[in-house]
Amino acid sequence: MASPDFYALDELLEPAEIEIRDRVRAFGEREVTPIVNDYWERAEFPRVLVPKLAGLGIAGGTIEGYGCPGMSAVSAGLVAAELARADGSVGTFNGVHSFLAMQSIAMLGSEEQRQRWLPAMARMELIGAFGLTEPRHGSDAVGLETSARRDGDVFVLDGQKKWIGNGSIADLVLIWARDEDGNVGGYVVEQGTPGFEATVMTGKTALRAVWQAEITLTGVRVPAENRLAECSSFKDVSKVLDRTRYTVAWRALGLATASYELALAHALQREQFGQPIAGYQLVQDKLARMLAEITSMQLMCWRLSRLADADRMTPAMASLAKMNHAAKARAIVADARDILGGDGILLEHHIARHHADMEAVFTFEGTDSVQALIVGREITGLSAISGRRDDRR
């Protein structure tokens, strides 16, 4: 088959960053996706999965020290993408796991926080989740309602987070909660703390193989020193989700390429009215205007992943690329699996599980009209979210 690098990007890329997408590629084709399938009808998460992730040595991603690799950003946005491309469920796990919890620690935690987590999160010895999202607050999570009060040594909080991932068998949850002084702050509660109760979320149609978690804390009392200490406003949470938010558009762009190599697959191999339906001129114009999606996709991830390198990617930036991507990878889907017919609702032929995921990408960790008014900010000054003047003009 033709290679989806249609545009030669391996010559854009440093050797290393070939080495480390080589080396997750052939994983996710060697221990995903022959096991995937059955994990996610099931809805369980595959546990036997964890200890050969953390021998690939990518837990942590940018972050240097403390056993992290310290890959560029683009190293980063390729395990993304590869991990996607193998299952969205697992890279959705190493996703929170790696970037959301580890590289809140990294940007936000002091030195002795950083020490005492992030070796054994680097190792998976300790699974991280970020409990920020509630029942009542998703876009809007700015007005998060989860309580801090301190009480001598420790902090107690009280509240409900919905939707975190990796929630109910993380060994460390990041809850972000106000004090009493309305100021945002980031607790790590350990696994076991009294008060914290995890339930998983039952009833998904996307991104089943990984679980996320209804949370529950009552007087949940955790230890002053488990509160980040380097974060004070959700302007700090926010500074997480930006440096992040690229390596969704990456996650994107290889549910998008996994999905484009099956149709094309199915296409050669699939015989209708005495030919490979790869020979009729509609199965070919959809897959050209997959190729050419996956190609500006593909572009665009090296360039702003190169920006982040440089510490020049603004958040509208990363906005634009998770809008665009999301979109474009959703209706790339949509394409492969109508190119297989009746076996694209099938889970052997792989295609229906990234169909149903890829609904999940296009949701979480921004939804695509939040995206939009984030980029509508930068360009015109204006916010459409509070119609006020943006005050950074």
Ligand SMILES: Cc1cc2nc3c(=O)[nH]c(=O)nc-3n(C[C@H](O)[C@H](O)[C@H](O)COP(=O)(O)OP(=O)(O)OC[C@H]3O[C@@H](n4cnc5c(N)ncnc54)[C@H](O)[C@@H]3O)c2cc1C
Given for the second form:
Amino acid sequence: MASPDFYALDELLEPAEIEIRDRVRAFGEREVTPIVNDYWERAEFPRVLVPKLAGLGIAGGTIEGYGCPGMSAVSAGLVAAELARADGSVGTFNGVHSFLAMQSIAMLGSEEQRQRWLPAMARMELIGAFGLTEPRHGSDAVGLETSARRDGDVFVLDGQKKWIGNGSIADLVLIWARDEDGNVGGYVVEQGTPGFEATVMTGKTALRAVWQAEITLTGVRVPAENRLAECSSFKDVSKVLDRTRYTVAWRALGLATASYELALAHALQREQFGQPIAGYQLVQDKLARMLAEITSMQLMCWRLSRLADADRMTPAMASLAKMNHAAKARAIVADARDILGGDGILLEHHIARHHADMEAVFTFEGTDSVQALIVGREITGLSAISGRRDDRR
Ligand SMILES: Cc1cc2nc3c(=O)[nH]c(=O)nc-3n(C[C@H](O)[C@H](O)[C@H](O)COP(=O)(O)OP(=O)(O)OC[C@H]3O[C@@H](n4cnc5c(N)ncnc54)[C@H](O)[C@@H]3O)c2cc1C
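Next, report the structure of the form predicted in complex with the ligand; the form predicted alone has already been given.
Starting with the chain above, the whole complex follows.
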């Protein structure tokens, strides 16, 4: 079977990048794929994997120091792709913990805050969550309504959050809230704080093996030293999202690659009309087009991560990849599911899970349209995001 590395991308990777990619790939094949369908079907989070993920030494991704691996952005992307290739839910768990939560602390915390939380998060002894989205504010998270009121040496948080990955199991839930001056800040809420209630969202048709929570905050008292020291406005939250978004493009690539490999393997062994379906021109056309998209996605991911490593990645560069890759991967996963015929909707063949999970990747961390608007703003100099004329520059 031909490798999905059609243009020998391996030759562009550093030995350390290949080593971590192979380590995570082996982990996915050995530990994740064999067990995950069952968890997905029961909508259970495979907690059993957390200590094993900790043992991989990947938590914290590109963060340097504090017990984090300090890997290149290419390595971090390869890790994200390989985890997603094994399972989108497990990839999402790590994405929330290692990137959204830990990067927020690394980028916006004080030195004392980084020392306090990051080492235990790197060991996955403390799990993180990132609480931005609210029931009334998704794409326009900038309008968040959760409030933070100063009361002596604590902040009092009130409000609601929705879709918060790891929100019900995390030891540290980062809540983004607006203070009395209207400024958005990040508040680290520790598990067990009175007034904090997280309910696992049920009835999901995607990423069923990772939990998102609806969170209610009622007079939650957070010590003042838990407010991220270097966050003074929503722009700082955006910086974290802009800096971590490239990993979502890699995750889309991981799901697309897994789906292509499953479709190719199935097409080679499934016989109809007396020969393998891989021998039919229409099936080959689909496989060839999938591989073309995967190859272009690989090259874009690699280049984007190299730019990130050189501190040259703009928000729109990351958005372009998220937009492009999520849309392309969504089409690839759908074609792969088709190639498996009826088997394509049976969990045991894995493609059904990737097909469902891809829908969530298409939407989260900024929808397809929102990414297009971020790119559009950078290429035209005109913001169309709010749709209001006065927003344009
Ligand atoms: C599985 C999953 C996990 C998630 N994990 C987290 C998490 O850990 N933490 C967190 O804070 N959030 C999380 N989210 C929330 C996620 O980021 C939001 O779902 C996403 O930003 C979209 O918001 P929304 O669902 O409210 O959709 P909406 O914003 O209501 O969008 C609905 C539709 O309107 C379109 N739209 C919106 N605004 C515009 C516009 N200006 N122009 C054109 N079209 C527009 C969108 O593109 C979309 O098609 C998660 C979501 C999912 C599904």
